[in-house]
Amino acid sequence: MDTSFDITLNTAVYAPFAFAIIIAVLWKAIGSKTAAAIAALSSGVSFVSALAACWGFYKLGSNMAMFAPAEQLYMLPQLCLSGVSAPMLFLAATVSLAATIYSLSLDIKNAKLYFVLLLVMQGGLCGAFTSANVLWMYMFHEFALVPTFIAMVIWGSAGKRMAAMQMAIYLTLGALVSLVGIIAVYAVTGAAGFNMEAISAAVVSKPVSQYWQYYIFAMLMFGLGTLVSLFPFYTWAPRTYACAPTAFAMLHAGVLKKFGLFMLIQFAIPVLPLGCADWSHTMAVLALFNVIYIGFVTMAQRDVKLMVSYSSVGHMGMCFLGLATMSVLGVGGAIIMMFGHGLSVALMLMLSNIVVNRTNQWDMMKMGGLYKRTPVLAGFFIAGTMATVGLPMFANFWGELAILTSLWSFSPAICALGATGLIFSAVYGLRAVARIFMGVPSGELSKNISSIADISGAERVAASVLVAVLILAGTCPGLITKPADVLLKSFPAYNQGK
């Protein structure tokens, strides 16, 4: 790779940390607006750098390496890109940009601390998907997780303390189990270090026995699965996203929750293929609970933010179904599904919060008729709903299509049951649109309907960024699938599936 790749990749990851330090150093000399401007500049720099780094990686084409390392920057952790991490990096940078722009429209108490935490979370997200060292991936994940907990306690909505405590317990236990699994891989392979290339080389020279693969993969599947809200360890997620400040909820549900899937795809399954094969049907059954059971729970929600939050848990089931196939098509579908879902759930969390703020109502049954007052908001909400449902032109469509196609070879029965997720999404998504924007305003809303304003300029820009990238990935899916296929085909584990 050339020098520009080294610079842009390191900038994409470390710029948010650097700007957070700048705000901290100038704490007494700057005000809230200046801190917000610095955060917006940081997000813009990180986004442009991530775009440039991913484009440089994509231009490698058929010569694309499994892992493209960047030159190490001083004593900082070394970074690299792969066919899985490149789209995840761009997802993190895109959602970070949208979340920061949206935050500019808010009146935030103690805004300097808010933006410092937001920047630390953004840097942690980018680092978690690009570190060349597995332990540093884990550490970057923790850097991104801690700000969410702090932000929930300070700026969260009703029920925030209980939600924060539940999230901390579940994710701490999941992270600890995952860490034990990572250390176990290092121990049984005898690798020279925790670097991905070192572990891969050790596995080739000394494959892990099936006995150890079975138990180690179980630790990683359930530990990382808890971070992704795999059934039955999902209960922390809906309340967290409903109670957390919107920008942090966007980053957590849209990006950070994909870390567990990312680690399974790039690390656990290639290193422990026999263990994954042993657990694949169990994984598929648990994923079906995410799709079907959570689908029914989502349809029962009247709270618009809880509906979006539960839908996020349900869609993670589709991603796990793709992983269970252990095929290039299925896992590739999971990657593009992760990308599309990250954008669409971030968009829907932002829009649902705008709806709540405009109407002062959480209950969708107490809304209605907003289309005439907020046509732009309605347009974005409908676009986000269509993306969530998986309509063509949006990234989610290609992910769901690839996953279901690969599932047919894996198990026609599981494929048929998994396809019900499309029906659930259509029912609760379109019903939410009808209840919020169509018909006539409810009695509670009709009194104040004339004072409700459409979304602001900053909100429109944030929503436009997310929708534009969703459509770009939906119309040009090869930007994601091409580098992902190169990586997946290089792993023998993914050649076992059909």
Contents of the next structure:
Amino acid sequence: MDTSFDITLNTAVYAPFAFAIIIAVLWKAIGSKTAAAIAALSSGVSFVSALAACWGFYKLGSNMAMFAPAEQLYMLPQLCLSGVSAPMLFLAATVSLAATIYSLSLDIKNAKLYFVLLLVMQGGLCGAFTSANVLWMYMFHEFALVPTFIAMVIWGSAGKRMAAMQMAIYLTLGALVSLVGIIAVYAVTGAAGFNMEAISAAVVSKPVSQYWQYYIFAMLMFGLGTLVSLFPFYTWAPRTYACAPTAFAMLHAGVLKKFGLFMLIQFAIPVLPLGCADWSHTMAVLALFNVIYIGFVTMAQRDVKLMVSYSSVGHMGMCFLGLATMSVLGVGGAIIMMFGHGLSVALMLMLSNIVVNRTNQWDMMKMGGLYKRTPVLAGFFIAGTMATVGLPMFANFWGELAILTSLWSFSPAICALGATGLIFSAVYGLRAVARIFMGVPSGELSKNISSIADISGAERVAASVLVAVLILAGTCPGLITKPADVLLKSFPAYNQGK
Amino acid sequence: METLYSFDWASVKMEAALVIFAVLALLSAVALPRRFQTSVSALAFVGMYLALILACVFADRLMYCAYGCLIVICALLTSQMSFSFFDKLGRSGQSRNEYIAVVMMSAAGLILFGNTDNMMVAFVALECATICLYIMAAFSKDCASSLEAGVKYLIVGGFSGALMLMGIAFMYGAGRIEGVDFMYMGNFSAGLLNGFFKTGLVLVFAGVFFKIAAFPFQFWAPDVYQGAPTPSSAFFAVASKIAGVVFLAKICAYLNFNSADLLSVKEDVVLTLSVIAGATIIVGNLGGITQMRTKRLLAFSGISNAGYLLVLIAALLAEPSSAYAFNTVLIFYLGAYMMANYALFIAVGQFPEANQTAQTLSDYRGSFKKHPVVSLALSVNLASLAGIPPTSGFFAKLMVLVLAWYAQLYWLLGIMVAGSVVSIYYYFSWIRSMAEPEDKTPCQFAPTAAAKQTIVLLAICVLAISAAVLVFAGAQ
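Form predicted in complex with the partner chain, following the form predicted on its own:
So here's everything in the complex, that chain up top.
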């Protein structure tokens, strides 16, 4: 790879850390406005570099190697891009940009600490998807987790005490169980290190026995599954997203949650294909619970933020269904789905928070008729809902299409049951639009409806960024599928299915 | 005939430096008037730094030097903590210098305890250290809880000393029957089929379990840590635990189960140690959940860490082929444990009253707002104890997990993971308290400049050491 790739990839990951350190060093000298400006600058730099790095990777076309490593920056961990990590890096940078821009519109107490934590989290997210070393992926993931905890406790909304603790315990449990799985792979194969390449090489020379594959994959599936809110380990997710400050919830639900799926796709399934084959039906059944059971739960929600949070748990079920097929089509669909869902859920969390702040109501039944006062907000909200439902033109559509197509050859019954997910999301999504924006304002809202302002400038920019990338990926899905195909086809594990 | 000149002083260089300077400091503290007391403290610090320098310059036996350095750093940090402690008590510099001298004596005893190969010397060294620890526990003479802690520690310590001495007597007797010198640890493998010897070994282990607060001898720790002056609690929690663990590891490194008739003995020993390790982890972590008092919480955290360290020792016994990595992992774990614990104990000491017996987690509310940098540093240290990457505590636990996997102690590994997850609750409760806004009373947490620097420095070390590990591991 050329030097521009090295520079852009390293900048994308390490710029947020560097700017966080700058804010910490200049703590006494700068005010909260300057800190916010530094954070915005950092996100912008990271976004542009991530875009350039991903474009550099995409330009390689069919020459793409499995992993495109970047030159190591001093003694910092080495980074590399692959067909899965490139879209994830771009997702992380995009949602980070939107979350930072959105934060600019807020009046935050102790803003310097807020932006330091936000930047550390962004760096952690970008690093988690691009590290060349499995151990470092794990560590970057925790870099992102701890700031969420602190931010939830300081700036969270009601019920944050228990929600923050529940999130920390669940996610640490999941992370530790998967860490034991990673150690097991390392110990059983006798790999020379935790490098992706070292482990891949060790697996080829000394394959893991079926016995061990069964148990190790179980650890990785349930450990990483907890991070992705796989049924029945999902209870932390809705409360966390409803309580966390919105920017952190956007990053967590949109990006951090995809880390478990990313590790399964790039590490667990290629290394342990027999184990995955043993567990794939269990995984599919659990994922159906995510789709159907959580679908019903989502429909019953009256709190708009909780509804969006539950819907994200449901959509993770679709991704797991794609993984269960162990085919290039299904897993590739899961990758687009992760990308699209990351953007759409971040958008929906942001918009629902705006709605709640404007109306001082969390209950959708007590809203209504906002369309006339806030047409632009309503427009974005409908666009976000359409993306969530999976209409064409949005990235999610291609994901759901590919997943369901490949599910048919995996099991027609599971395919049929999984397809109900589309119906569920249409029902609760459109009903939310109708209850919030259509009709006439109900109850207290009708008294102060005239004081409700439309979406502000910074919020508009943040939402536009997310919608633009959603539509870009929805109209040119090849940007994601081509690199992903190259990577997935190079893993024997994904060539057994159809 | 050995003379003062022929004696190999290099083998006890750290102990000698500490004892000589402790005696000098003690004598000059008594003889010199009040205005010279600061210089006396400086003299004591010179002794401790000299011990460190000697260990680094003449690093002949790496394990001994590394272990000795850890203990001396504990003594240094405890002595540093004693300054603000005695200021708050309103007592003179003379009392403080007496205290520092006692700490140094105790450190010398602990180093010798982990240094020697001879059971009799080990016992004498341990008693020398323990008597100093009794004094340290009861040093606030006017505070009832400190005296209570002193008495409790005296009784428990006396009991464990008696157990250990009895064990040594059994070993000596077994040695006379078999015609082997069982006072020397190198001969221990020869006695593994002798019932008397094994009884003695069990008693010695039980005595050390008291010292490191392992199940079922852990009950004293929360009471003593809570009552004792905070600098002393830190020394009990870290230095005496390090010494006990290193002593156990040393005995286990000498045990050799290679012959066929010893296989069943090995299985029994590994199983017993594993059960004790698992029970210690469970008791420590479950006990920690309900604690609101910071010093008691740190005691339970210490108990669970004793459990993780016992896992490491059980792994060494079960899989001797990984012994090459064992000492490194042990010292690394102990170093990580020391740094994080001292940072927290120093923070506990930064409240207006002298004895922090009643301090709770909610006393820290509002500290993130008032002292953001120190609070962030404390969070790093708490995360290190909880084993969250990228702190050195994570790497310590990771290495223990890897060695336990190689030793095929899978169920113990499960308990360890479960224990770590449970421990998140109480460590993160502390972070949560710091992040929450203060309620009616304003936040009393008021770290001095020295304390702030030390805590931040320890947090940086916690991160820097793991960075060093990564660079080292990355180079391989």
